[in-house]
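Coming up is one lone chain in structure tokens, specifically the form predicted alone.
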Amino acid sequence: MTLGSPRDASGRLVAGRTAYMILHNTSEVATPDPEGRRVLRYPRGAVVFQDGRVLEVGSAAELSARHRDARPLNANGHLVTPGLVDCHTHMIFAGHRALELQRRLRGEDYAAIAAAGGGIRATATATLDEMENRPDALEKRLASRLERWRANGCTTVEVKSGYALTPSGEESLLERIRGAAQRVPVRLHRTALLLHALPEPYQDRREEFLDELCRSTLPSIRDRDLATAVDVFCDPVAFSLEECRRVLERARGLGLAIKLHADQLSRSGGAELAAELGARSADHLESATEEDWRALGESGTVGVLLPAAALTLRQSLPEAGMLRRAGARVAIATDFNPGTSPAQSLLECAALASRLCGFDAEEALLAITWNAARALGAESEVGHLTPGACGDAVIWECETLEELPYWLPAVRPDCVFIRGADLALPAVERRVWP
């Protein structure tokens, strides 16, 4: 059975891929149904592997009677539920930006520390300045990440680029990314963040950098496969509705799939643009409303929360109920950067959104499982232990559900499998893998 493109770590072969195993003794297992709508709960529940895929799912003690050949599990009385999905990370950059919570602390808004030279340049010129003198540390930093993600129970996460800014700046990060994806047995999925901030060559000639972008750089990614989705900041601070218009039509002419920042700082319009172009994902969408959530639901966007972010600049995060009555996906991630959201863990963002929110518990699991999948186009293979997904799963040191989204610091994982197979995690042994 093929697995995974040959491009794909998470395809390689690794020890007890192709096992036969069954996850018993569990306190109950927790999954999403295969088509995300409500989450399937088996107290006492076990799950059976055979080639890195779930066969089945269900009671142990009909499962263990019929796969009595099965190579057994303990999950020693605790919660089994499957990898995180953390969908939205800008996760490959160098430097930080702690002094800048400090501005912000004092009262200082986005706009104007970027005016005065902080924000996404300053990590741009940063990233920038180790690519150039030490070309392999955005690679490494990087696989060290993926590594505390999966640690964190998290085997599925989206990297997008974005802190180059210059169309071949971008693409060399997008092959570091890919680089990286080589490293650690993580599901990696790469976002090209075309329209960021303008860089600072094109200051005068904004044009011609969206004309560099569409007629090269984006046939260009889909040619030397760099990328399967392209994302933009679509904010008056950033880049108007009309510019990543062009720049989306483009890329999803050329077939890669497309997504949006979208009504972060005010409405302006990017979550109509994402219903509009049927985008996989509209997110932050703090400003956004009703309506707009509305849209979403209906053209099959998913909306995805990003408390973290939202905490720092001192947003709001829509209730709950209005969500429920919009009827959208809702996603959470982390939406790791260096300057709004240097958060590490996507199961205290889901904690964090529940609270702000009023999220329960089943919410909380199938925003960072089965909807967060479907904001990457992967939900037919991870984000749920149904038979045929992926053999992706996580014993937590709990023993409810309820528990997930209850526990600060965050719940920590007991072990995390991918493929079906428990693998040592590096990050813990102070290692990168292989």
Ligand code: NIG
Contents of the next structure:
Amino acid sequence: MTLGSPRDASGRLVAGRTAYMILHNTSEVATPDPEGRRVLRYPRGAVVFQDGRVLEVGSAAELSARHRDARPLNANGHLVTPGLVDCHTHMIFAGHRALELQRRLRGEDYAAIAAAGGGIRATATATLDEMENRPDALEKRLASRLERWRANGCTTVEVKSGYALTPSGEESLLERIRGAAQRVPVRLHRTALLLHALPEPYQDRREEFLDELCRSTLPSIRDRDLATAVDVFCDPVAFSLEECRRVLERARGLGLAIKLHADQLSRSGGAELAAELGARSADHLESATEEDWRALGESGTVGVLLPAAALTLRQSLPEAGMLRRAGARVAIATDFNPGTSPAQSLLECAALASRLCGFDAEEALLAITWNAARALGAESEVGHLTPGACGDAVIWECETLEELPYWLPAVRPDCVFIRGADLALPAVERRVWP
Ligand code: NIG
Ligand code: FE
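Just the form predicted alone so far, so send over the form predicted together with the ligand.
Expanding to the full complex; the earlier chain stays at the top.
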């Protein structure tokens, strides 16, 4: 079918040569079904892209016969999946906290280091300093990090603000995230993480801080289209359940999507609040119970596991058997941040979670594609290769789906397609730290 493909006077395809393409000679194409219930596997399958979207997926023999005019692209006998979705990152920050990890490994705890001026506030100081003195640096570094994510197979990435802390600083960070998005082909979802740590100037004015967020920051974020979702860190070391509820209800009332860092350091009711408010996702959940997971399942809230953060804080992750019983959708994300998760490969995070929780390869794929897309409200567009979905796909340097969570370091993409286009990949060995 070549409907709409432009042709020259002699009837040959012109612009359509790149817009209309068949990816063939795969070992298999593995993709979630449109409802994200299971993984469909097409041995020696093919995918046809047209005008940036998936036109068809199925057996190569059949599709090749039907799409003779499509530009052929040889997958060289390798595995093809949808582009991966990293639904939880804090990718915009300056500096690092490697020394803090050493202190924690010697026994100091996360909350004590934070209370003594380290932790989130230390990164906020470095980030604000950079924002003031090297205006372009944050944006450029974020763009190169996003390129690294693309080279690792991610075509959709969520980026949270959260390391400026003050209301105006958070708005500036969101502007810079938007700026970085112009520099790279990756699809970006911007989230305003507004309750992360109480900013210094508001130390004795907690209520005023919350008032300002609700009165002016949230409406301004919505009116200026700076973010599509709002996040909070719901934990005794950060913000209480009631403080989180207030900000999230206001955000929801303005039409913004909501999500929570929930039940990470202790079980403080975050997952229940997420379920009650109909949040898109509840993330972390290291301290959540089976009952919490059931509540998430009933409300359709995705539970997002962040295995690199759990490892770094030496916490355990839930068992796959319990998660299956509870019936909630599970996503896996990097949580990339300088404090708890300096993890730069989503696939490696999935490989870790597979081993630590007991996920099979199909569950792991769902967790970093369809379910992760759902955590962003983007499951009709990305996370699967269903006709009509975005033409975002990866050819991997391996042959079977089971190899994706198997190799460590993780297998790498041969090619990453975004909008049906195969753009050159950057060398990921390039240094991205400051
Ligand atoms: O997702 N838990 C809150 N936020 C981050 C950690 C932030 C930091 O330590 O810098 C997280 O783990
Ligand atoms: Fe996080």
